[in-house]
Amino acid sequence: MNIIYTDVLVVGGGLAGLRAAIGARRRGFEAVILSLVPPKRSHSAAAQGGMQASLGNAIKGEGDNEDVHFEDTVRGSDWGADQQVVRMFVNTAPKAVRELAAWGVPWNRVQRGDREVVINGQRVTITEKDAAHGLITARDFGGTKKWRTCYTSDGTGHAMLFAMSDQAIANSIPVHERTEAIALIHDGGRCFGAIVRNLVSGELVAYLARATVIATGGFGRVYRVTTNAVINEGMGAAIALETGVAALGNMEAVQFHPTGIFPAGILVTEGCRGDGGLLLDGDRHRFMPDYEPEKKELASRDVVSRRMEQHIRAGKGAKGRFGEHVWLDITILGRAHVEKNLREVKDICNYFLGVDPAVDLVPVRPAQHYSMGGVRTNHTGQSQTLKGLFACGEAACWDMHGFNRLGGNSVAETVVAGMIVGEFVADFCASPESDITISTGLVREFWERENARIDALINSTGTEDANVIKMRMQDLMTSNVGIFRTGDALKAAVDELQELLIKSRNIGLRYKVKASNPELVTAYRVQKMLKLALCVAYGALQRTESRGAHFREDYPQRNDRDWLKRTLATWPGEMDTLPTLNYEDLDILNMELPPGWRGYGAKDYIDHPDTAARQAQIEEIKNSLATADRFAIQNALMRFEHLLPERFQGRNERLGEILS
């Protein structure tokens, strides 16, 4: 048994992670990063359309502060996300912005003068300030009031996981690439490190750490039209599920991209519509509006995409060889500007599809796209209930973006997260309770373990094909656990992925060996993704009520009287074939902002008996305040900066925000 030891041991090499294991080497700490495939491939690059940051310094974004991202993020998450983790993340964003632009990232800039843009169908004239000139520049996404979305392009996500790399290779921080991590070793409340799988060579080799960090993105494969990369599996949160300590949040709040292109299923980036793109149905009129005359096309994803569906439900879709869609036209944005700021969608559009987008419609329908669940964590990024155990980024619910994120949100939770859990894992393995005080007995006992697993696979006589298990797997998420959600069709759901999992149990292999074997990969890791996909469908089938992005017909109100909660789900017995779900209350009278009217939609919603009182402290508290500025005024709703590690508290400095 080969044993490699370290102070933090990262799985998953894109930005979360990358970040994450950049913050601990700078405060002394060895770190070693394990990725399935080189960093630059990692699924962060497909990011296209920006991230977030309240910087305000284009004309479009002027007055935009901490206030406004936060209160946009929490009416996002449909007062799902933890309040405090929102405040967190929104005021270190901008420094987050900051830091890429002194790592390279060559983030677009505002042009003083006039420039014509494309704003509710129409071309305008804005004026960008002279004193805006060189700084940071914004475009518009759903769900927010102002333009905060900073971007390259739509190369965002590939400038930034660039840089960072770059950034790790600076900082002396190994990777070892195509490796994955089967299984996490532990003694029942510490997590130690894990078991790691040489994917070319087979080898099973023991990585023991101090802190281990979950940073493998999200679960987008357990479906199938899915814009996540085809290692987005979830293996990262299977292998925390499969501790039976570690608890996944949230589960089945999962996010639906509205411009998935048809049928193939590839993001176009949100950047079409934020730059003034429009949605069209087969007759080619713009049908949002309709539904949504306010935000129309920039309304929340969850919102954006259950209307396009309802449209083609209603027979209003476009018909083509494949099936039914709407189009996305951006014609309109003219040539030059989708050559320069569109130039991954007119690439991804042409190989795809054989269409040009400056003057072509583009097939598109929704998508599998984002996982709010995952590993839940407390605001340090570690587990409530494994220690020694963190995660952050998509894999984890931190929890910020409740049930429903806002475009541009992710990527930038991706570098903020790795920034303060970075911190926190130093902070932890500079304190005594870091030790690893597990024996090299119990380590060996996790190595045969899962040497034994990988042998019974290679050995076995079963007659279930693993890559068939997988794809019924994924059309029962697909049609059954998607954009709309009814009891029925849950309950089918469970009833056949259980069915499923026992069947996995049985998988039988025609190539029989351990090196550089990808039928044995998908065998070990169906298994894994099964677990995943009960965690989705039965937490979907038990929450009764709809929130963001989990849309139930049958209970189509918001419920914060009976579900303002997280949903837990672990998987406490090997042979068990559902997972043990608890509930996590949030708690309305420490909120800084309580549950409302979203914006979307009627206002049709049952209110928690909590929401009233609260509502009239808050007012209290402002007209004892009348007088103070707005960092004092929100320190008495919710203190959060004491909660932020030291090197990222204080405030931001904007244009018409100078700091004395």
Contents of the next structure:
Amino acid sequence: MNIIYTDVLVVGGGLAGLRAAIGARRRGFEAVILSLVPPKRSHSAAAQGGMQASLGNAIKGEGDNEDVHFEDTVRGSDWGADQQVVRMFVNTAPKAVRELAAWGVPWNRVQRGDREVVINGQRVTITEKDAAHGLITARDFGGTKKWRTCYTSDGTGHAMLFAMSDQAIANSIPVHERTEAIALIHDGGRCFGAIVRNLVSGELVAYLARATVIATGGFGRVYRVTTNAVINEGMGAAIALETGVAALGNMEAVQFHPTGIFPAGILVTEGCRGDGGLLLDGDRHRFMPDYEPEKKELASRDVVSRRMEQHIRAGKGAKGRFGEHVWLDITILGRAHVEKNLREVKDICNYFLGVDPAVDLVPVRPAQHYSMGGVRTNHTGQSQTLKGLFACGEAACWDMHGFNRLGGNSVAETVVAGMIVGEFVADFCASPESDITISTGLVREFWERENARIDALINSTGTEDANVIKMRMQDLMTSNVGIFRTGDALKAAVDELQELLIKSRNIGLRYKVKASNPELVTAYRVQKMLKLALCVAYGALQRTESRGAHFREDYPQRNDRDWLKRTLATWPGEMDTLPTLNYEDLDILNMELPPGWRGYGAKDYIDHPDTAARQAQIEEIKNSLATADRFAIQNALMRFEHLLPERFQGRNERLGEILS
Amino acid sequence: MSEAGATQHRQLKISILRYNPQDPNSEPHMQTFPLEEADGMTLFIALNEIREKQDASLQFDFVCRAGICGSCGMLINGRPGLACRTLTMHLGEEITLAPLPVFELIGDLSVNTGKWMRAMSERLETWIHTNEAVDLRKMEERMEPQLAEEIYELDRCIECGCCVAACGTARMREDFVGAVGINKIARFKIDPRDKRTDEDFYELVGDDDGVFGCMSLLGCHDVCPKELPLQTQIAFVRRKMVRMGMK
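Right, the form predicted on its own is done, so what does the form predicted together with the partner chain look like?
Below is the whole assembly, all chains and molecules, this chain first.
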């Protein structure tokens, strides 16, 4: 058994993991990153449209600030988010964009003077300010009051990931590519690293670390129709769940993106609609204003996806060879715009559909896109139940997205969370709490257990086919645990997923070697993926309300009275076939923005008794501070700045808010 | 996708160069898999179907399957390209697949571009070099919008390795930085945030393993999946480096 020692073991080489490692490294700690693939191939690269940060440079972003970004994010979350974490996030996002600018990201910039844009289907001229010339510009995105999404054409995630990855190289941080953490090493409520499998040689190595950071992204591949990369199988969340100690939060909160190209499910960015693109039905009618007069195509993703499916159900979809869909129309933007600002979209349409989006309509239908749920942590990114285990980015639930994430808030979160959690990881490593007190004997037990599991799969005489089980799971999740959910369908999914989990213990392989064996990988991963799928389906079955992306047709109202709470899933027994669910209340009396109407979507919801009381308190505080500035009012409503690492405290300068 | 394709699918013959260096008994050989074409089939779909139904040991790399991550570079009928976005309908019934040359072989169609690219990045120091400390609370440095777009144009490289696989020099010189490396130098050279001088860049690429190793065959330019202006960038860097070398 080989053991590798480090201070910080980061599992996942995307934006969140890289930034957390850089943060710890800069504080003098050693970090090692594990990555399934070369880090520049991570799914962060697929973020196209941009990153939200309230710089307020573009004319349509004028007046933007942390307060507006905060409100948009909380409304987007349908009040499921932790509002203090949202405040930490919106205050750090401008710093993250500016750090990335210094690291070389070629953010698109404001060009002074007149320019033509498309707003609500009309070509209009807007005039950018002289004073903003050359500062970072922004585009419109769904669910936002201001144009806030900073971008580099439609390759934002790519540009960010390359700059970040090169910073990791500049900081001499080793990345162990083509390795996979298959189990966490833990004892007495403390995590000490992971058992790691080399995907090429098949060798298992124990990595011991003071702090272990899960940054493995989402688990979209438990669905058949998903925009996610094939590596997004949620293994980081799964190994945390398998400790039986760490909890996963809000796993039923799964986002469906409105514009996956049909039928492949490949994403085309929300920037298409942000820049003025429209959704048309089978009759070429623009239907979104009929449902959502306020925000139209730019309501939040959960709302737009539901309206699209609702419209298709009403028989208004376009009918194609592969089934029904609606159309995305960006022809109105003109060829020059498409070829400059939506060039990945153009490539994707060209290569996968054979259409030219500058002149043709693009067939689209919602596809699974984002996992709001993940490893439950506090605001420092540390698990509340397994010390030394941290998580950040999509893999985590700290919880800034609640039940629906806004477009542009995920790449922003990856970097912001990496910055913040990286600092707290370093603080942890600097404290005696982080001493590695586990015996090598116990480490060996973990190593031997995992080695025996792999051997058992290779030598198994089982008759189940790993690929067949995986495909059935994906079909079930897409058909029964999708955009519209009902008790009956969810119950059927939970029952069958349990059967699949039991079957997965009887997988037999056709190819029985340890090294470089893709079938073996599918086999051990599907056992873990089924547990995640069960957390999603069972959590959705139990949550008898509709909130954000979780929509129950049999319980269509948001129910703050009974369900303003976060789901916590654990898996205490290895042979269990269901997660154990617990719930964590959200306290309205500490909220800066108590629950209300989101400004789009359904208007009827069941109030919590505390909402009116908190609303009255807030009015009183605001009245008593009528002459104070926005910072003082905010601070009186809900303190947050003391929660941030010192390095990232402080205000953000803007054209209208110059810092001395 | 023609309407005829809905009813009558072609029978494809996909020949793959197989070799697993992890297995001492493995010898390089071609293996042909028959496969019924489907509507809209890409090589991503085809290879996965072969692995699921015919040969569980087949190795290849896909990540985004959308043409943006650069994982799936391989020789498709002898030409480097991204497999995920290659539709079988654009190919004949007989398709030949082989791993990208130059890179270390992991197995079958999987090669270690990650290791090669990291070494290139370390050698050329592909990051912004500056001593200026940035106060993150303050407004960002301004940049001309046009310049930001020009940098992005070169920043679009996905390090897929196709240019290296198509390069005559890379076959002969193990340490040649390839078009990918020269393009990076061009990208940082035009970025005013990077304070390196032409002298610094000359140290990095002013020799036969750098820009002077290029024989101007420009296979790189022809195969780049992102259609980067590699020909222009190589000429640009060479011109600057010649001037530097003559000083």
